[in-house]
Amino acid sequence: MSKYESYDEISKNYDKTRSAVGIEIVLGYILTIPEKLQDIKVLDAGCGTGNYALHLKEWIPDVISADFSQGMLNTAKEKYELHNQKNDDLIRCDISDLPFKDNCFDAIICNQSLHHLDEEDTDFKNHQKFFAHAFKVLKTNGLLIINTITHEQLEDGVWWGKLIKPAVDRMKKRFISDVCLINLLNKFGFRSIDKVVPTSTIIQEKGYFDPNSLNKKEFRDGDSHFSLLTSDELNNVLNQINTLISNGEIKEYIDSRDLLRQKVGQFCYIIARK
């Protein structure tokens, strides 16, 4: 899988400024799953630090959470205890090569994850492995329900993007467009395909709005798009932000650019059946 930043160090701050947006997308849809929920068995492809899992363990008891950086997991499970949730189901693995046995799950969730498999320029091979690995593990009518961002939104989803286009740029060779994304589902034998946008929500909201915000590390942490920015083009970045402030044009850029967000959203669901 790709390490374009330091996960288990970066763990230490997202959860300051990321929460499970769009959870209520993922239950409405586990909840078509002709089953009693306790007995639903999900798994949680690229769980980070649990935040989706934790929700659904309030439903449902047997979530298997996976992720790459041991940093995540103890997170994770830190949190888990915290709430006296079951912690011994916390996998450390690359989920491009799943180590679990075929039809096994009812459900895959994979949030803002996708993006974190490949390198520039490899042609997507490892969301490729994940997908084989994805449709052999899941049972027949399960789901697979991916979150990610169009390249539409990696543009215009924050209110940012045009700032750090640099980053957007090469963000792109790691997001896999949806159009794309549909079509390899297809390939691997997924069907009954949706996509769901939902404009309203936004991932960062606690300092979204605060142009404040960008200045602070922990913050940034909570958007991979700021570990792509060399030291120089972080920097211009703040200096533009901080002289929009300082000439009191800062919420007029701000209220102009989130109107883009408005209209497209700053990540989409694409859910797949086997």
Contents of the next structure:
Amino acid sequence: MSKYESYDEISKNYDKTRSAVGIEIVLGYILTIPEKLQDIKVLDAGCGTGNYALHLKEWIPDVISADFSQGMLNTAKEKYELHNQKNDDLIRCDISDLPFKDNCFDAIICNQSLHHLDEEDTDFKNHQKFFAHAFKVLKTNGLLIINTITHEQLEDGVWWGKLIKPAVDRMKKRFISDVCLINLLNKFGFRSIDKVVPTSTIIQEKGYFDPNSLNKKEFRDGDSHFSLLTSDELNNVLNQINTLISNGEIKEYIDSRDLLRQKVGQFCYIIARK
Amino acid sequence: MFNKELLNYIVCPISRKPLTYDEINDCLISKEFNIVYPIINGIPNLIINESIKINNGELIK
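Show the form predicted together with its partner chain, please, because up to now only the form predicted alone has appeared in this conversation.
Below is the whole assembly, all chains and molecules, this chain first.
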């Protein structure tokens, strides 16, 4: 459940800029499960339009897709059908409540969804509900594979991060820090926690280095930050970018900012085992 | 069309007990709390705030 974005509306543009970045990391960890892929059950918690589940379905017959947004789920269902994959295994739910039987899944993946669970300054209570339920519904040795963004990556993971500082500051209140996340996972009983940062992967690769991309709503819809800017703040950001463009300074600006992105990456995976 | 195999995995998010499929009304029922969960586009909606309370055989939101 997003506390700040209308995903039924965003589902119309989401796939124009978003793909299953980091799927190789997900698959790599899933391959550590001793059972055959044909025999395991995976839950995509916060599946969105099903980009990750679609990849998993190529290898794993039993992948359940769960999301709060009917619009996202409808899009995912159509996509699975289009790719000749099973499309009658979607559930609309609040992933904080994970309505599944105990000891059910070999792995749960949760890609860029945790930050939609809680309002600001609520001590990440819904995160904690999700971790508690995830622990229960996972089988022993089951994997919780979380794709999230660290506070450092919120600032420097995209070249426009400094320009949208008000949104980044608000995002920091919604994104749990990686240290707190790992502490909470330990608190709820998870163990063997890994952190993987793919520094060469870009989330919105198509159009990322095009300075005009941010002038397009469909590109901005692929980045949750922009929904946290007021219209005045957004206009100010676009004015700054257009000034850099007209002054011929935009390439140098993007290049210098991208050095930071290459260092910190745009996202990370936290992988925990029950 | 609802996939009945899902009943092997899903539970009522309130009672944490198994759900029953009502084929006539195409919905899921949590008998412990007399709650109905709608199915839209073949996708069960297990969001607590959007569930429907059953009273005397009728569906009352």
